[in-house]
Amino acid sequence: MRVRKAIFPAAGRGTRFLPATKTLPKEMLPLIDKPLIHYGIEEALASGIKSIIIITCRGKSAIEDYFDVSYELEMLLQEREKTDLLQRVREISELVEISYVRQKSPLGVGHAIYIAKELVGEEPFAVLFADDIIQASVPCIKQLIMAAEKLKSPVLAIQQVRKEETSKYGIIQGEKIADRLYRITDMVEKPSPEEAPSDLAVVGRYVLTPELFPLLEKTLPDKSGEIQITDGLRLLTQQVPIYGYQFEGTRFDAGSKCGMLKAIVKLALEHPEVGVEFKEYLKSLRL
């Protein structure tokens, strides 16, 4: 079960970051000196992924421009002998093979994954959400890939959350079968704390199989008119075993303002260029 391809759903509107995301895609919001999606693609590459599929929509051309060659910028940097910056800019366009699929209507994450089926073909694939920044000694998606290769089944990243936060996530019901590993029997999308079957939430990393595509095609939109991946996965549990893996690492929900700020602080403290100065600044604050 070799995973060579990864889908990045990036057609959402990013309303939690308005007005900044009125003209700038949420995935391009800067986290220190790189946009969010850059971190996710680096994680995918470090996990052996060879091909990236990004689902975009109207107004997201900045993503394509970012990963494209910028001849004018490269020429300017070369003329000014800024060789370090030139190398970093060139590395971006040489990162990986990237394909783009446009989601013409805002029909949800399930639909976004479904429209990538022709590029995925008949092989397992990964799904990563750019606004989940996960720091780990072994990349999170690689942890899932290793589990999926052993189990020969789909594996979802799961994380324990506070009961009052279950309404923000898809929550699993399942049986623990090994350290960090659960056999999923059901999933509920954004349940209230009283209705949640557990405190284990699915977060933005998945290793899936092509059996999901026909099920997503049959999945009905929810009350908001969107096709949820959770509903497709619930149908898939009736056909094949699906597992949840409690990954090792630290996750930042950079899709929320507070989560973004936490990620900025953590990464800034570790940044080779600004870490020492930033740490001294934080010490000087009287909170």
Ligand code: G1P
Second form
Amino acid sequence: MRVRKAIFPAAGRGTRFLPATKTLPKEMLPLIDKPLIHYGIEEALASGIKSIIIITCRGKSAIEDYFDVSYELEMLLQEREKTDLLQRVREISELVEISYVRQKSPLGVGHAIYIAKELVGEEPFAVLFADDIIQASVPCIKQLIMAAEKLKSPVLAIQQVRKEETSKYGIIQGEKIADRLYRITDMVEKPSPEEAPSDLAVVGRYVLTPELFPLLEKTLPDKSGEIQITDGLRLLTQQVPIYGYQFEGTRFDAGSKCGMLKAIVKLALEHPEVGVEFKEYLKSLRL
Ligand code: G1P
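What's the form predicted together with this ligand like, now that we've got the form predicted alone?
Everything in the complex follows now, all chains and molecules, and the chain you saw is the first one.
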């Protein structure tokens, strides 16, 4: 089982960041000096992914422009002899081949993944959510790919969350079978703490197999009118073994304001250009 393709669903509305996301796609919000989705794509490439599929929608063309060649900008940087910047800008358009699929109606992440079916074909694939930023010595999606290759089955990234937070996540029911590894028997999307089958939440990294597509096609929208990936995966658990892997690393929910701030502070402190000055500034606040 070789995982070569990765899907980035990027057709959500980003309501938690309104009004910024009125014109700027959530995936393009900057973490210091790169948009969120750039971090996810770097993670995928560092994990051996060769081909990227981004699911977009109306109003998201900034994502396509970002990964394209910017001829005017490159000319300008060249004229001004800004060689370092020129190289950084050029590298982005040379990163990887990206295909785009437009989601015409806001039918949810499950549907967004479904419409990548033709581009994925008959092979296993990764799914990454750009707003989950994960720092790890071995990239999170690589950890899942390695587990999936061994198990020859789908593997989802999971992490323990506080009971009162279960309503923000897909929560698994499962049985621990090895260090960090759970066999998933069922899943529920955003259950209340009372209804949650465990405190193990799925985060936005998945390695999946094409058996999921016909199940997503059958999955009905939930109360909010969206087709949830969790509901499709729930059907998949009835057909093939699927696993949850407690990845090693730190995850930031950059899709929430506080999570974004935490990610900014952590990355800024480690940033070669601004780290030292920023640390001094934080110290001067005497919190
Ligand atoms: C989505 C998934 C959810 C998962 C979460 C991880 O929810 O539906 O199962 O736990 O991502 O970030 P969202 O955050 O898009 O509401």
